[in-house]
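Next up is one chain by itself, shown in C-alpha cells, the form predicted on its own.
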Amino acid sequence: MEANDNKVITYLDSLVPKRNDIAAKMEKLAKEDNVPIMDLVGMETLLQLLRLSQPKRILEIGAAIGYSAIRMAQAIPDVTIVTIERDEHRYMQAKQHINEAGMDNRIDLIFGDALEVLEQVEQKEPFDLIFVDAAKGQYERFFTMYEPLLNDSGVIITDNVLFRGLVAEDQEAIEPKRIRNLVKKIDRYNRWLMEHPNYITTILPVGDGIAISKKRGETS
C-alpha cells in the first residue's frame, strides 16, 4: 500500500503546473540545505484553498526561507502577510526572496520567536486567516495566542499535522525518544483541535497533513 502511495504522490508532483523562476529556485535552496517547506502537492492544496476564500490578510507563523508567504501573494494578488521568523539565516535568505519576488510590499517579514512578538503583531491585526508551520511542539501555544486576532469568520491552518503518519502509529515503538515526544505533542494539538469549542476542524491527509480550523462565529 505504501509503494501505492509513493506512485500517487509522485504523479500528483507530475500534475502542479510549473512554478516561476523564483519559487523554483526556493524550491531548489530548501532540497539542498534540507529546508522544511511544503511539499508541492500539500502547497497547491493550500493554495486552492485561499483562492475559494480570497483572504485579505494573512500572518504566518513561520516564514522559513520566504517560500509560502511568496507563493499565497502570488496567488491572491491582492492579499497582504505578516510573517514571522525566528532564525536569522532563513530570515535573511527570506528577505532577500521577497525582495527579489518583489513583494516587499505586501509581505511584511518580522524577526523574532512567535512566542515573543506578539505585541508586534497585535498592531497589524484582524486577520482573515492565521497559517502555523513553524515549531511543532509549541503549535497549541500559538494557535491559542494568536487566534483572538481573527476575525469572526477566520481560519487556521496547521501544516505537517500528521509528521509523516507517525501520529497513527504505536507512538510508545517510536525511536529516538525526542520524536516520540514530539508526535506525542502532535496528537495531542489534533485531538485539542478536534474538541475547540469555538472551531470546526478537519484535518486533510495531503502532503504532511493539513489542518482546516474554521472560526464557528456567534451562536444565537
Contents of the next structure:
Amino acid sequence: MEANDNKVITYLDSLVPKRNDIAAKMEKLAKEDNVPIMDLVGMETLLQLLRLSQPKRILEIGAAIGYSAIRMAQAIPDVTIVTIERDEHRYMQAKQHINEAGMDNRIDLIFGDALEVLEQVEQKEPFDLIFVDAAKGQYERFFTMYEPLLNDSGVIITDNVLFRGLVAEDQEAIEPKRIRNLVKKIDRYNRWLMEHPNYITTILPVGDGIAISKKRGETS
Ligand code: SAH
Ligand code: MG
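Show the form predicted in complex with ligand SAH, please, the one above being the form predicted on its own.
Next comes the full complex, and the chain you just saw is listed first.
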C-alpha cells in the first residue's frame, strides 16, 4: 500500500465519530491482544450498508471478541444477530462483552466451528444478511454452506478479500508459502464469487477489502 493511501486512511479515521465506552474498550483490547477486528473505516462502511439495507436478521461467521456484532446491533436498533466463534477464549470474551453491552437478547452467540454447526444455525433461518469474517482459506465453503439460509433478496458480505493488498501482488513471489497459498485461495474465492450465477458482487477496496454479494432473486 502506498504512503498516500495511509494518509487518506489516517484522515478518514480522524473523521470517524467517537465510539461509545464498550466499543472503545473492545478496540483497545483488540489492539493489545492482536485480535483482527474490522478496522474503523471498514466497520463504518459495513454499518452504513446495513443502515441502507435494514436487515432484520444477520448471521455472522467469526465473532472474535464480539466487536462487529455489537457495533451492528447498536447501529440497527431492531436487528437480531446470530454469530459463531470457534476459539474458546474469544468466545468467552465475546460473551462477556455482549452481556456488558446489554445485547444478550439480540445477539445469539454460538460456540463452535462454523463448518460443524450448520444444523444449529438452520433452526434460526432465514437471514437477510450473512457476514463472513472467519478463516480466509474457507470462504467458499462458508458461502456455499450458509447461502441456502439467505432470503431471496439477501446479501452476503465477505471481509478481508484483498488480504492487505496481497491478492494484487505477484503471487508467486509471496513468502512464506503458507501466506502465498492463502493469497491464492482468496484470489480464487474472489474470482468464483464474481462469476457466481446467482449473485452479483462488488468488491470495495475499503478496510481489508469488502465483497458485497447480492442475491439476484428468483425473478431477475
Ligand atoms: N468479526 C470480528 C472479527 C473476526 S476475526 C470483528 O470484526 O469484530 C475472525 C474470527 O473467526 C477469529 O476469532 C477466529 O477464531 C474465528 N474463526 C475462524 N474460523 C472459524 C470457523 N471455521 N468457525 C468459527 N469461527 C472461526
Ligand atoms: Mg475481518
